[in-house]
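Next comes just one chain, in structure tokens: the form predicted on its own.
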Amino acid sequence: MAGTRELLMDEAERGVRSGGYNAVSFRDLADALGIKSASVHYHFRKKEDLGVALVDRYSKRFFEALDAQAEIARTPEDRIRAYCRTYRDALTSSDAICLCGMLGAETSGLPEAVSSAVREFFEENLAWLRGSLSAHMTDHDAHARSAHILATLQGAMMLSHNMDDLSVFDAAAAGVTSGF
């Protein structure tokens, strides 16, 4: 069973990725868990150490379901392919958008520190991709692959989500493996 600051964390999660960093207060999650906001304070000094924790949480499981996987993948497209379904699986298991893209989408507001580990999530997502591109292709050019295929999957997510239409992904991951 799930302790306290787990189920804060999930909590505060489902909140932030239906209506973001602001839409979140320690009061309404000691509510929703039936506990004194003290509690929440207990586990969470602050609201920016509880938005590093869903950030380092997220990124954690993120990468730990990419590299399952990825597991099998024997050649770039596999990989991308790989990458294609660990956000399609994001997206589908939740209902709702990658946490770090709408926190992204919203950095200019959000404490430093969480702000930091957003952009070092989609950082490791760039070098994971990059890393995962042929070693034929250039330096610029992985990265600009890279940087492409984020930026897509991040997108079709959000209109996916908006859309109430999982085939917008779908046709958005296709395109992001086409022309290996």
Given for the second form:
Protein chains: 2
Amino acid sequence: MAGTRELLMDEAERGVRSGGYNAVSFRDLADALGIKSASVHYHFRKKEDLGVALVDRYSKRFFEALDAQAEIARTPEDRIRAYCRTYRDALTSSDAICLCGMLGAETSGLPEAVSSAVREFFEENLAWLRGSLSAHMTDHDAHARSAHILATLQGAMMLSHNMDDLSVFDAAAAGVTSGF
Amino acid sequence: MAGTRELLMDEAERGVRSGGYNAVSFRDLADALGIKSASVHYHFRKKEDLGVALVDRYSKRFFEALDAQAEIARTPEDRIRAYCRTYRDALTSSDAICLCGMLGAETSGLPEAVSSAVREFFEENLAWLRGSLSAHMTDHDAHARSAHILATLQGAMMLSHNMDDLSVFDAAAAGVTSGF
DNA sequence: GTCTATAATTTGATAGAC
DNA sequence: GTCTATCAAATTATAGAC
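Mind giving me the form predicted in complex with a further copy of the same chain, seeing as the form predicted on its own was just shown?
What follows is the whole complex; the chain from before opens it.
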């Protein structure tokens, strides 16, 4: 009773995170659910609508998971560790990179509404990181450190996935928790 | 007199680095050169062949540029700075992310030969970094630090490109040259 | 090396019945 | 909500003439 719309989004997210935006077709989604592609268009009039819905749902879930991980974290170091764990879980629980990491790479080839939603996700990430760091360093340093942490974890997911080696993620992530 | 094959690869590299593997079609490549798609198949029998050729050429050029940047660099710090500059130049000179960063993200949706070539590029990157660091730290640390640097720069390109803000790349990259 | 011609398949999308 | 039916366009790829 999960609802066709949610099931379609589950399938689409899997597809985008594996092969990218253009690797997902309405027909494939329909086949996976045993319905017809015309029915998919009932739930998402255009592919762009599906893309935006995917990013919104992913972002909402990501920050829920992050809040759960960071709930008892007080020090900046603990909060960054919680942030790294959230990314690691996203990688291992689905054996795929971040939805927004994929769409961020494909930015120039996407409908504007989709790449904008991705950008918002990254801006929220940076704001969360700055908020976790700002009390313990200058604004300038918190700004730079936030970009460094987000970039490293996004790159680590891509690298670890391509090389099929989780230790690459862990090695890269270890570098962002040092220096406090 | 650049040769049709090279011109096709120029156009294809531009397309893949912007929108991904599936955003490039033989017809678009042909149109860009004023020829027919059948002629593209003369130069690259299958799309997979084009993909592998692109990665090989990109890798060769990247390491040539890297060697030029690092020619006079002796200390690990200087060599890492040269490495960062090479990535930054790749980003700014084409206003697009790394070819292998894009294809690495799309790994699961690519012909195996293409994702393997991308993996080789990353392995060569890590070997170069380890070689630049190994004399000054343990093998374990050099291994981890190499993954950290490569992941950060790849993620920084993606992030900076999506957010259309080069300062994001610089802020992220600043984090890899500290701590020597 | 490039062309015409063509094939088989896939794509995003719509109209209208049930 | 899902279906049938359909569409125009795009895709990878091949055969064979020039």
